[in-house]
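Next up: just one chain, as structure tokens, the form predicted on its own.
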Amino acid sequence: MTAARASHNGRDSFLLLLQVTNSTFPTGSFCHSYGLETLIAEGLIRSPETAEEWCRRWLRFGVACCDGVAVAGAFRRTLYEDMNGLAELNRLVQSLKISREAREASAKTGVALLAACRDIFNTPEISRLDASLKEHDMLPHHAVVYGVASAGLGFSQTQALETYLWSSFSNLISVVGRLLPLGQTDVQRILLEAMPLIERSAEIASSRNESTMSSMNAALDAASMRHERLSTRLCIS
């Protein structure tokens, strides 16, 4: 990541990055498995190795090519105060969430993130996004809110992308760690070994055109659709 610099109200952007990406920041991401709970229940994920493989696929072919691109797009639109463009980007993200649970997870965490950023940081960028999406009668999606918040807090685009991808992967592997007999050491090892993939995914997201956004993860989309029929569920999605 780039070096820390003065940011929102003169605060250190590095410390703000730590705050926003902390697992205690109220977004509700820890409640979502994005279909992995289904695969665990069906016996397709049984070990740290298979859990790591599926989480890496989710990051590379799902998040990097869809939400990551949206974070970068929202960041750039915020700098130019392009509110109509943000609304269109938000609509595009929703259309790419194929399963109902994936759409709801993206919107629920987006609503929570927007409310938290509004109540904690109260930046004009977040206020404008909130007003614009209400005018368009749309729920905010998590990636769009994160990109707007990052620009408003003075992060660089690289910081926004890398922290979004890192926190997304970290939250998911932590959820999987609760569903499987994964120790904290396994979770941290998987996270460490994912660092090069996170950096590569950030490069993909920053260079990809929004017209080519995709969510190429049919197996997880199908698992997300089956999730609501599980007899026992610990996660929302």
Second form
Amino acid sequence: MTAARASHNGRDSFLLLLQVTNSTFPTGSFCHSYGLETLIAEGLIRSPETAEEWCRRWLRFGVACCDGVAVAGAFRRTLYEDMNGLAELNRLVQSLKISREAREASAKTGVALLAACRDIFNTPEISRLDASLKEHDMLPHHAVVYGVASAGLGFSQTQALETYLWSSFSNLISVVGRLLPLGQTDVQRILLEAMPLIERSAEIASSRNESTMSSMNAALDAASMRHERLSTRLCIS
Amino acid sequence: MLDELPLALCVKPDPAWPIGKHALMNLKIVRRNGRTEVDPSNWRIPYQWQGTHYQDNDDQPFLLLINSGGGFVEGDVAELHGNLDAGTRALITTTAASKFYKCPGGAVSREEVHLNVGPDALLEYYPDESIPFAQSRTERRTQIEITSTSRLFAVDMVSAGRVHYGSGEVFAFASLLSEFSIKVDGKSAVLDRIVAVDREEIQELQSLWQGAHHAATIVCHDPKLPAGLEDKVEQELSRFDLVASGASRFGNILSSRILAKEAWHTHEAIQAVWRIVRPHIAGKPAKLIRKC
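Mind sharing the form predicted in complex with its partner chain? What's above is the form predicted on its own.
Full assembly next; the chain just shown is listed first.
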């Protein structure tokens, strides 16, 4: 899908993409393990191989089938200025998070991303989302904000999805790398080998109907729940 | 009788439904004679109406939903619709697991449960598990709508198949779409959805369940859910022989995941959660439900 509008003020959308997906962009994603810290603490993840398996599964069945679908849905709704639809989608994303920490992680990073996009880019799309969610008394979820921001900044839907999935995976494997620990080379190798999966996940997310957005990662949900009571932890979720 | 229920809550049978292949049960749950009573507004076989029991010897009826067909063969549909009036309390369970048989012709078997819980009402929805057999194509939706003053204990348990049949028959179904949703005051609050409709998704489900053969989700709601209840639930679950478990809370909703190798391990864990939660949301202790 090509960009629906020209990039703002003559800015290069590729450079904007680099800026938004850079790990220094202030969303706080680097503080969340989405339950993996529990599995590391319990000894279920001990090696680069098992870490990679769990992260890939999280991407394919946690992100691609849920948040990824929401990125695509938010992107399309933004183009149609469907604010009620965005609020509904935001609630759907929240409902699919079965644990408190998963919900909070999605909302905290959503709040941070929305604030950053508002303060840095100040696009009308982000302002409208902010106002609409306040009206519905809802916190913005990360995937929805990302979809809206991507449309507002003139990215294509494919760019939005691939960068969302890539940066989600990159953040998580970096977090896991710190917790295990993994060497930087291991982290980069795992990231490189995930590229085909990221592309495939983007295809799944763009073609999947919102009525089949799913929450199939029951083991990780349970780990996320146990994380609330983990005695020593470095991550928020 | 049908017209006494709000239209949205009462599904009238379609004459085109094949006899014996489209079960329907419409329940109207009312406060009457100093207790809660369940009126079966209408039903179609294979759902059967056999009255309710008052197993706690108080005002709360226990409804054992009977599907006399014994399971879902290809193309079968079963619909349960219920409306709990304000201030009522009822427990709904099943007499046995819902078995979804093979669908060699490519059609699906479908189970729909829609329950509406009024203000200050209590619903305990505690069915047995659903078992998708090899080559089955299953669609099942449990949708419960409550208000912010309703109380709820609801369970949804799905098995991987006939775990102990022959040399084992797990994750051998052709497709599974399973949805367990809770709305509060008309807004989606919890949505637990399994979509395993292709080979990759079905095969990976075993890993997503961490090798377990049974997965249960419990959702409880109470406007006065006590602080720390989720901690007690998780601590209790840790005593059982489970693959994984956890408990969480957001607002007045408590959620729990249970993953186990054996069905009876899962049943015991669910019962343990009920034992902890029931005194708070129903004001009385849990006990084993008599099904015979």
